[in-house]
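There is one chain below, alone, in structure tokens, taken in the form predicted alone.
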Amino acid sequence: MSLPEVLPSRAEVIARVKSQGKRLLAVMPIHYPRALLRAYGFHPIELWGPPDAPVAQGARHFQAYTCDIVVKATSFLLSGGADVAEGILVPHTCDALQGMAAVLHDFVHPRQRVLTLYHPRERREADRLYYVDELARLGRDLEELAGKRPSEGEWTEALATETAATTALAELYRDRPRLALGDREFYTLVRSREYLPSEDFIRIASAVQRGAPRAADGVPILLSGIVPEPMSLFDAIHAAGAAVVADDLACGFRRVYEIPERGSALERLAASILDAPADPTRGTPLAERAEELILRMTSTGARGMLVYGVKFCEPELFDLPRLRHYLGEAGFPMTHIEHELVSTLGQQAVTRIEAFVETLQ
């Protein structure tokens, strides 16, 4: 199977949903619960940018350490990038991003209504409680805006398909060895959910052909971050000799929810992502963290830890000296490259990636 020839663009995919009656929502990283949205009827389309996005209208708005996720989304609506859309959707993943709520909120007045989603950063059972409440304020917001209030049917539809897709993509993970691709092929695969229809991510995922398990095609690295952006970052890594076995990734791994069969709609979402992977902008504790990312690398074989992180990312920057600590302490070696959000990987971080890979083997 040839990837570009079953994944359809992005423009191809909003065509086809607007012509299905849905409505769409940008959504900015990272979690959502893309559950409550289609029992709305709303289709997400997320926003990691995106990286060839100018940045002047979104720069003028936030700090010169503003990350560039944030800088440069703001710049794409602003350009009118996202005007199909009939919402914006700003989760608190970082206070970056709830800054530009603010200022998409009071300041620039986008077209569309801007939702917000506060999400705790314990796991208490004070915390399940707020955000099953904040689930259902957004809830009222998404009828506000549909019109509508899901019906029973439309709310067993919705959890039953979302359930589906993150099986899915579990399944993507756990036959990792066994699948016919290769690093940048995976990861095109694992970030199309940022934009397909569950019903076409089940499908093609489906389809992807499984064969006998087999050896890492290079030094076995785990990958962690944001987002890898630009994608040609897999070929850098696979040219330095390396294989990514798994993964920390915030368009990845750290999205593998699990929907529990038992509680009400809103608390079995809630519970998806309170419980999903560690994950910093969670608030996860940061030994609870590095022992899940050890298991990982453990089990998955890998030597040693690249993080390839957006600049200024505050929430993954605080954990960076105590997570090398205790990486180093079980034996694996991290390197951390800081990265702007653009289109062409730079010469020096490919450099640098050619120097850890060579450390490990």
Contents of the next structure:
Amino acid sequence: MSLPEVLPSRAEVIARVKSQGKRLLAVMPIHYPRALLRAYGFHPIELWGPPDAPVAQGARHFQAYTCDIVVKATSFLLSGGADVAEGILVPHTCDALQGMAAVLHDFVHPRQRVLTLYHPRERREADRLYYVDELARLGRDLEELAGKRPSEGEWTEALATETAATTALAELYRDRPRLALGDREFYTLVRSREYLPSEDFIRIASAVQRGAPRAADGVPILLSGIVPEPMSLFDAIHAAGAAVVADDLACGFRRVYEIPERGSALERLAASILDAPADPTRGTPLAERAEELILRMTSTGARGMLVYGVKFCEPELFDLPRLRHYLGEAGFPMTHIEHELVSTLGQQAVTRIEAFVETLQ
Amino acid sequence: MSTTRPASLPIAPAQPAAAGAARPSREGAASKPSTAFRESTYLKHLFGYEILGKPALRLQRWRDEQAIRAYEPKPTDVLSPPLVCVAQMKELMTRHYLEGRYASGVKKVAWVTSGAPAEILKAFGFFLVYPENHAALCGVRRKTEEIATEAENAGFSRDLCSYARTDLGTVLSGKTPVGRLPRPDLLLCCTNICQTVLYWYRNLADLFGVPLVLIDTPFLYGEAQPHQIEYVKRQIEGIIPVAEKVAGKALDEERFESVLQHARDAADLWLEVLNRSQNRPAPMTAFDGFIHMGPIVDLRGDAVTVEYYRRMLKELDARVAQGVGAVKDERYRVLWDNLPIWYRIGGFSKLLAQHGVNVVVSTYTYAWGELAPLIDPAKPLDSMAKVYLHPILNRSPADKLRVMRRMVKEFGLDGVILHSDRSCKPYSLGQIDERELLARELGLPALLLEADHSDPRAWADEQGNARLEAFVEMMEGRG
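Provide the structure of the form predicted together with the partner chain, given the form predicted alone shown above.
Below is the whole assembly, all chains and molecules, this chain first.
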């Protein structure tokens, strides 16, 4: 069976999860502690837009210079798209999402409760101590919403399942050259984490056939950015003669967490996010991020980096000049294509991709 | 991997092996300057700043004061003559930037964000550079476009904050209207105004190869939680060992307490200064406030700042006693939300004054005064944690709306201008709802004015002025 046949749709997942008596939480990008949500009986459905949401309702609350993810997600929420959810979790990823959480919380007052989570931007002892307390605070909010506190058994199950799902995702990346999946299929599977229950993800990810390692089907590149929308981006990359062999996507590799085995549940969850791969939204120093990217490109054979960035995304835009410098020094060309969240890929982007791939051939 | 930085940055060197442009590297700050170089930098500081600069600026101030006092108002003037103390403010700020030109090698230099707990560094004797203030100054002098273009040419998007682009443009090109900025030995960044400063200072840390101390302040969607205050306190404590290492000395507790006391006194006075505009007519405009806020931002913790605002208050009191308003025929009183549009301050002030409008208060200038009561020099770190967690920009828009509602009442306002600032998203997101609520609940004309605090390319005079005039007409229509 092909991947699209195996993967259930969001609507199917939502119906099934609801019928199982679980509660749904709409979750904005990027990082959040899945095991914490699970322990309290919540299932996350992530909102990265969606790209085809009309902007009118969101644009009534946000200026034209606001990132599309925020405007479209707000439109989607206001049009009733997430009415099945009992709460909306808006992690503090950037100023735009801060603004979204505040506007929802203070002015829009959606039916669902608005939950927030502030991530520290460093990895010092003070940050770790704070983050554990902050996760505990989120836990108290979830407890109020759920009307219950998780048992020891529920905590154990949640941590075990989410650790297994995290491992399954990491193995997909590790085994990538051996997987019988094209780029679009691979990222469809990776992105199914945005709505699929973890046990389903583990099952489907483990079932993907592994064969002998094979060379990339085109000029190998690393794809960076927030979210590859529309997914036809991968078709355009393939048509241009390139293949994505690694990524630095906010919805992709940046969320390949490692949940440590030691410590309390909250300490483990805090560490998994704080020690995740480099991410400007978590404040990773530039040289460190560049070093990680160069290592990833070297180990996967990527020849250049394509940054596919959402317009007005400050954390991404600020890093580009220095990343270009570091990558250039290491012999890796980089190009940046800015996009809005739409369901069709513009011809201009296609041309830019073609031109970039040509320079790498 | 290589960590090579650009061959040179045209910013005054801290301790280079030879005179000229800095060669930024992580090791650069640690290398010892030669005795000859040290002597020459001290001599330059002595002659350029102490012997020649300071007296020349004092003389200039005296001349400016005389000119203001001698000014004969014309019947066509819509604004009163400027406050005489503006000459001293100009002297203080110019002296600060002049000292900066000669600071490298003489003092340790720190670049800090406007909302950072800089009192600790001041107690260590660091010379402090506020890149935001420098960028605002570039805006006032209409240099932003030229300097920001340098950053844009280096790859920084025009969608990024114009303060950041201006600062990075200065770092990369050396262009600045103040002559020269001293190279930092330390960077202190506090996220209580935005996350933008984090990305901006990460770039500075990378370009200069110097330590960056981050004070990360969780955004307050409601009341501050104990763990959030504790987090900020721990980080403020963390400044001390880094500053000690860079400064090569221990923190002088007594001096720290005195700096905090000065900071508190100045903030108290600044609040009083701003509140004087509750009088009718208001003795100053919010546009004056934007200009006079230089010392409370850049020279917070200095005795001279306390002295300056005491003098300013006295002058305002004299105006109040004589019934002198900043706008000669004050008929409408307005609030300004968000940062000013630096390159249009004078133009707006006159344009509005022609219609009898005085912008008497702004949420922005209040940010440096409203938290004064929280500063407790006897409990420095605890009180600083609370102060630096609570600026208006780190609180929810509903809280800002409460502040604006209170201002409408206390200042007897007739309208509100909300500057929708492309460069300051944390301040601007939420304004659409705020405008609607202010208009609906209080029945006030409320204008959302699209611009950028520093980059004139985001402003069109014709449309902008037309919108302002329509706003004035709405107030006139209400009688």
